[in-house]
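There is one chain below, alone, in structure tokens, taken in the form predicted alone.
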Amino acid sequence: MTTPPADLWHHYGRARHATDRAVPDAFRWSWSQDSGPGAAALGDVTGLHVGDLGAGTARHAAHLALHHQPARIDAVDASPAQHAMAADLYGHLAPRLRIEQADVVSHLRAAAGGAYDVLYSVFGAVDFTEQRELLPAAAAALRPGGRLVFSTLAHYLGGARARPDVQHADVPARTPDGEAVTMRRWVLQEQVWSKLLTEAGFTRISVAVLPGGAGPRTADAHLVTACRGAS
């Protein structure tokens, strides 16, 4: 029997579910979460099917699921404490917002064959995911024409350029009990993305800089659009 693996996400966002159960007013792509473009980024969503790539404790998708009257938004993520949160917190806006727990890439090749209209990802499983893989697959489950989006550091936290190459860093990371580890992130020139986007089969592909404000740990991010071509 293979031992699963320990869930590097337990950790994140519990304070903040102790204390703000709102569904949020706003959808914010930037790393301080204050500024940016909203939901319009995605286009009109009314309507159509939706996927969160990363969803965590799934605040943008209850956002767009409250507010921008998606058919369907499912919120994916595969940490089974993000899953258990988002669950807690927005089990109440099924069926517009299903929560799913189930690794990304997995669930994007099995909704091949154009099964979303949008999928985004807001510093989710895009940044933590071999793009090699994830990329393609999100091809593939979205209709011709249909958009990605997402934002991503345009640079580390500490301050050091993004890669040139697509290459991870090991950023560090918790086990449940506490064990100090690392985790991969890849943070990637704005070229990268673009060539990466291309290779998986997407035009139209766009990248902005949001800056990221004052403060500490501030972080510009890009905020890239494509398009999936015609089959």
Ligand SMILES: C[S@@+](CC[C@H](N)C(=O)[O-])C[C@H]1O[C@@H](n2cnc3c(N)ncnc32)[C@H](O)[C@@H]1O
Second form
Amino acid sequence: MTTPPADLWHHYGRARHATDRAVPDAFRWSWSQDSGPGAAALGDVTGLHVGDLGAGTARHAAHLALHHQPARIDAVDASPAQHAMAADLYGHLAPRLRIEQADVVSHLRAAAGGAYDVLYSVFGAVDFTEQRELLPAAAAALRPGGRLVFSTLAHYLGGARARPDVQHADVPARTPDGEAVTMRRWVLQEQVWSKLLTEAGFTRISVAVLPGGAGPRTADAHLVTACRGAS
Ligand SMILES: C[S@@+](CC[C@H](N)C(=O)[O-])C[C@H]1O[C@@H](n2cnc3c(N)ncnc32)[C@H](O)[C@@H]1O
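Alongside the form predicted alone that was just displayed, please also present the structure of the form predicted in complex with this ligand.
Everything in the complex follows now, all chains and molecules, and the chain you saw is the first one.
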């Protein structure tokens, strides 16, 4: 029997989970989560099948389920802790909101080709997953013309420049027991995202900068939009 890997997202969002059960009244893409474009960056999702890749506690997905009218939104996250918190907070939004614990690459590969109209990630799985596996799987799971939108760091936390090539960094993390470990994070320059997305079959790629604002914990982000090409 193999031991499951430690859940490195065990701590994330836990304090807020204890105090804030509300469905957010806005959808934010920026690192500070207090400004910038909202759900409009996804296009009109009314009646569409939408997927959140690396949904965490599913606050963004819950907002869409309650304030917009997707036919269905799948909030997918690999972390058992994130899944449990999401189910506790927003399980009542089923069946429009479906909260699923899965690795997104496996999830997308198992989806019928073209099953999704829109996929998005807010500093989610796109930042932490081998791009040359995730992006082609996302393209195949989208219908032709379907949209992928994601926010991702424009530079490392602390200020170091994003990578000019497809190389991850090993960033600090903690196991549920408190042991210091690392996890992989991809922080890539704009033209690297464009190249990866083109290789994966996306077209109409655009990248906007979301300024981080002032303060020690802020960071600029990229908001990347791409459409699955016809094939
Ligand atoms: C920084 S959190 C962001 C969560 C959420 N999008 C938010 O804005 O609060 C990153 C999330 O991505 C998830 N994640 C990373 N890689 C993943 C993968 N390959 N499959 C599924 N989830 C993944 C982690 O479990 C974690 O919950």
